Structure formats: structure tokens, C-alpha cells
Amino acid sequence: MENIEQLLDFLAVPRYIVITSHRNPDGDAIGSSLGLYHFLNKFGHTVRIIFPSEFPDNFGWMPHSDNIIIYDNDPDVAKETVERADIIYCLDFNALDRIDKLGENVADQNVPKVLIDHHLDPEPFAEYELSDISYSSTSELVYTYIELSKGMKELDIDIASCLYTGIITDTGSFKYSTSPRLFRVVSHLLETGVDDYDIQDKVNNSYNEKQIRLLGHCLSHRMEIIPEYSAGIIVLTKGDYEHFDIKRGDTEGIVNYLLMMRNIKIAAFITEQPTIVKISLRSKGDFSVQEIASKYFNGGGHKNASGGYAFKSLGWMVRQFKKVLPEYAEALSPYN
């Protein structure tokens, strides 16, 4: 991060700090935000977290998660909080439109902004930027931010537990985006007293009966395999949403089940929303779905995990995904 000393000088006196992250916050968005929240609180700052929308229940155990302001639920409180900010931290997103209407409020504030993120091609809206796609997660980058701030002595079990949660969710419990650097970070987090088993259990073993039945429905009735392109698709219709009363977080992780098949290299999870159709893409190895998401589906993300959307029909989205596959035939060939 350039100008870190200038930023630290600004933070040498107590400030009113706002931390925000992207819509539909996942474990990394929540973990990195709360980890930074606990760290900054130690220096006498007043810190608030704002998310555009609610987060999944299986992260509600995280310390002080109940203090997070949700824009969808309290837009006036969220706007007033942003307007009070002396400085705004933007975590786990690379463009202000990723935080929806909240992005307009953030852009309007003539205060320093700090971007901490690991996505490609960040937009130049922040005065301070810690952005690196080689990192597993924004939570790992927040750990680096703490290092750069010379604050490692402040690393306690609350900070470490939040960052650890973000790391395990964005790496799929260390299945991808790993590095020797990451495991050194994780080792240090565990040394603070982080209970790996307890966090893994809370994050990964919190399905309810409806979610298990929904998963069974997806695999039994909504899955299509395209063997010539090593591809798999799961589709959910508006009718499925009504029948299973699907709420935010109920479909988390379903797309990953396609990649459990040996010969599947690319997986698509397509959902029909009230006014939009969304696509989540996952891949194995060196095959990048980020290019497909950005080129064809108004989206983006990471090499092995990206997403997009279209204001089209569900059928159009399925046909468009299938239409794209031949362009990558050589890379997706089951013989490669």
C-alpha cells in the first residue's frame, strides 16, 4: 500500500470510521469487515459496518455481527452513518456499483477512502489501495494491512477468528487459492487460540432440513451434464423459489457439488430471480471463468469463482452459457 504512513498519521487521532462491503456479503466480506472493525476499535475510533443487504445466518455467531447496519433494512440510518464518516474502508469489492445505492452515498463523501480487495481491475475511487489478486481473500489482505500498520501486537482471538472465517470460506476450507504465505498467516491466527473445528462446524455444518431437501432437488431434478465440454449446469426457476421458500443463503455452495465430479471442469448455477437472471460460475485448475463472466454476463470475480447476470429470460441464460462453451472447447476437452 502506497502512502501507508500518511494514512496512519490520519488515524493517529480518533476518527469516525465506516467499513462497507458488497451486496449479498459472503464469509470473506463479513470476516474481513469484522476483523478490521475489531482492530480499529482498539485505537479509540468509532467504527461502523454497513452492508447493502443481509448476510447468511451461519455467520451470525461472529463477534459484534449484530451491530452491522443493513442498508436494505435501514437506508436512512445507513446514509446518515456514511455522512458522518471521517474515512471509509471499502472491503472485498472493486467498484462502487457493487454496493448498489450505498455506492452513491460513499462517492458523495469528500473523505479519504481505503480499498482492500483481491479482485481484478479495481476502479480508481480510493485514495489508499491495498489490492492484490494473488491473495486468497480480502481477510488475508486485512491481516497484511494490520502488519503494515505495525499492529500485530493487537491481534487477538476476535480479530483472528473473523479473519480465519473469511479465509476458509473464500478458499473452500483450503481447497483453492492457497499459497505458502497463506498457511503462514493461518498458522499465526491459530496461535492466537482460534478454534478451527468450532469455526468449520459453524460455517459448514449449519444447513437446515429445507436446504438439504433443496440440494437433493437440484441434484436430482435440475442438473444437466454436458460431457463433451466437461460442464455441468444447475438451474432454479421462480417456481422452485416459491415451492422451497428459498431465502438469502439457502443456495450457498450448491454450485460446488458439480465440481465434485471427476470430469467436470466448469460449473454453472443459474437462478431465475423476480426481475433478473443470475449465473454463478466455478472451475477447476487453470481454467478461468472470470473471462466468461465479464465478457458475456456483465460480471466478474476470480479465476475459479465468478458470477454475472442478465435482464433476460432463464432460457436465454441457459442457451447463452451453452453457446459460449465451444469457444473454450480445447481447454474444456475431457482429454486435456
Given for the second form:
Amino acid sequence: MENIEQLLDFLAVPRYIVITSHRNPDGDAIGSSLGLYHFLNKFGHTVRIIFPSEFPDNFGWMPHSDNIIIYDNDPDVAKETVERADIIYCLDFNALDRIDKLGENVADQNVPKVLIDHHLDPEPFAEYELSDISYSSTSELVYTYIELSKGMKELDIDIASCLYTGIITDTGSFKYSTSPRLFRVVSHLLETGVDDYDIQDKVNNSYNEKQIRLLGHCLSHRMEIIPEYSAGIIVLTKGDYEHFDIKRGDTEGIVNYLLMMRNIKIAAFITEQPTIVKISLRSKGDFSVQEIASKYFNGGGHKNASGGYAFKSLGWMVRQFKKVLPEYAEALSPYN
Ligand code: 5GP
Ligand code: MN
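Next block: the form predicted in complex with guanosine-5'-monophosphate (5GP), after the form predicted on its own:
Let us now look at the entire complex, which starts with that chain.
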């Protein structure tokens, strides 16, 4: 962010600040938003967080999480809050359509916007951009933002616990997207007294019985392997959603089980939602699913974790995914 000085000048007086992040917020969306909240709050600003939709229960322990405004639940409060904003921070997403209707409200507000994000090709809607795909997570970028703001002396256990949560979410607890820089950042976060064991336990050991039974169902009855393209697919139908009473977040992480097989290089998790069919894509190593998500499924994301959707049937999505595979035959060949 070259123009950070200008931003810091703007923030030299108390402001009404809105922080927003993407729909179906994950640990990084929540952790980066709350981490930034606790930081900005120290400077006398009034800070509000708005998410388009609810977040999973296993993040409910995070300090201040119960004050987050959810657009789906309180659209009027959310709109009024955006209208009051002097400045809007957009965290962990690269395009305004990732925040649903809230995106229109944000676009309509003629106030400075700050983008802090680690996705490819951000839409140019923000005056201030801290966008870098080499970062593990938006939470790691919020740490850098604090550094650039010369605010490191404000780093405390609340900020650090939130950022640590975002980092473990987006790195699969340090399995991917890691770097020497990340471990230096995490080392500093832990120095504030963060209870890393406790956070790992609260974030990762959070399944209930229903979710584990659903996982069993997916692996026993809904999984297909296509060995010639090193591909695995899991599909969930509307009937499954009713039978298992699946709520948002219950299916989190299921797609990763496909990658636990040595020979699988690409994994797809396809779900039938009320109006759309959603695809979650994962890959290992150098093979990128980002291009497939943007080219064929109105989506995007990261090299090894992307997603998209279509206003089509479940069957269409499965057929379309299978049709795309031959285009990448060489990279996906089990002999390469
Ligand atoms: P998930 O598969 O967990 O829903 O999403 C994985 C990643 O893919 C997310 O972090 C996000 O970057 C990206 N992603 C998922 N769904 C969409 C989508 O519909 N549009 C775009 N642009 N990106 C998506
Ligand atoms: Mn993220």
C-alpha cells in the first residue's frame, strides 16, 4: 500500500469505520475482521463489522464476535450502518459480488475503501489496497497492515488470537500456504500469550455427531473416483440436505478427505443448494483449480482452493466437471 500515509492521515481523527467480509465467512474472514476491529478500536474510532451471512458456531468464542451484524438477519441495521460509514474496510474477498446485496450498498457509498485480501485479480473498487496472493491469509495481511500503520505496540492477545485463528484456518493448521515470514508472524502472535493449543482445539475439534455421520455418508455413498484423471468427486443432493438436516458450515472440510488419497490431484465437492448448484475445488501441489473455477464455474479463489456456482442442475454440474477434466489430461495423468 503505497498511499498508506494518506490513509493514516484520514484516520488521525476518530472515524465511523465499517469492516466487511465475504458470505459464509470462514475463520480467516472472521479472524481478520475481528483482529482489525480490536486494533482500530484502540484509536478511538467507532468500528462495526458486517457479514452477509451467519458464521459457524466454532468461532463464537472469539472476543466481540457476538456484536457482528449479519445482513441476512438484520438487513436494515446493516444498510444504516454502511450509510453511516466514513470509511469501509473490505477483507478477504476480491469482488463486491462476494458480499451479496451488501456489495451494492458498499459500492453506493462515496467514502474511501480499503481492500485487504490475498485473492487473485482484485476488482479495482478500493482507494487503498493491500492485496498479495503470496500471503497465507488475510489475517497475515492484517498483521502487515498493523506493521505498516506503525501500530505494533498495540498488538495484544485479543488481536493476536483472532489473527492466529484466521491463519490456522487458511493454512489447514500450517499444512499449506506457509512461508518463513508466516512462522515469524505466528511467533510474534504467540508472544502476546495466545493459547494456541486451546484455539486449535476450539477451531478444529468442533464437529458434532451429525457432521461425522454426514461425512461417513459422503465417503460411503456419494464419492466417485476417476482414476484416469486423478480426480475425486463428492456430491450432495437436496434430499441429503433434508435427511441430514444440513446447515451452512456442516459440510466444511469434507472436500479435503478426497485429497487424503495419495493418487488424487483434484477434488470436487458439489452441492445442490436452493437456487444454485455449488462446486468447491481443491488440488495438490502445482496443479491449479483457480483457472477451472473462473473459466467454467463463474468463480475463482486460490491455486489449490477455489469455488464457483451455476444456476443449473446437480447433474449438469457433475457432467460439466467431468467434461473439463480431459482438457487437463496431461497434468492429471496418474503417470505424471
Ligand atoms: P470453498 O470451496 O471453501 O467454498 O471456497 C474455497 C475458496 O474458493 C474461497 O476461499 C474463495 O476464495 C473461493 N470461492 C469459493 N466460491 C466462490 C465463488 O462462488 N466465487 C469466487 N469468485 N470464489 C469462490
Ligand atoms: Mn482467506
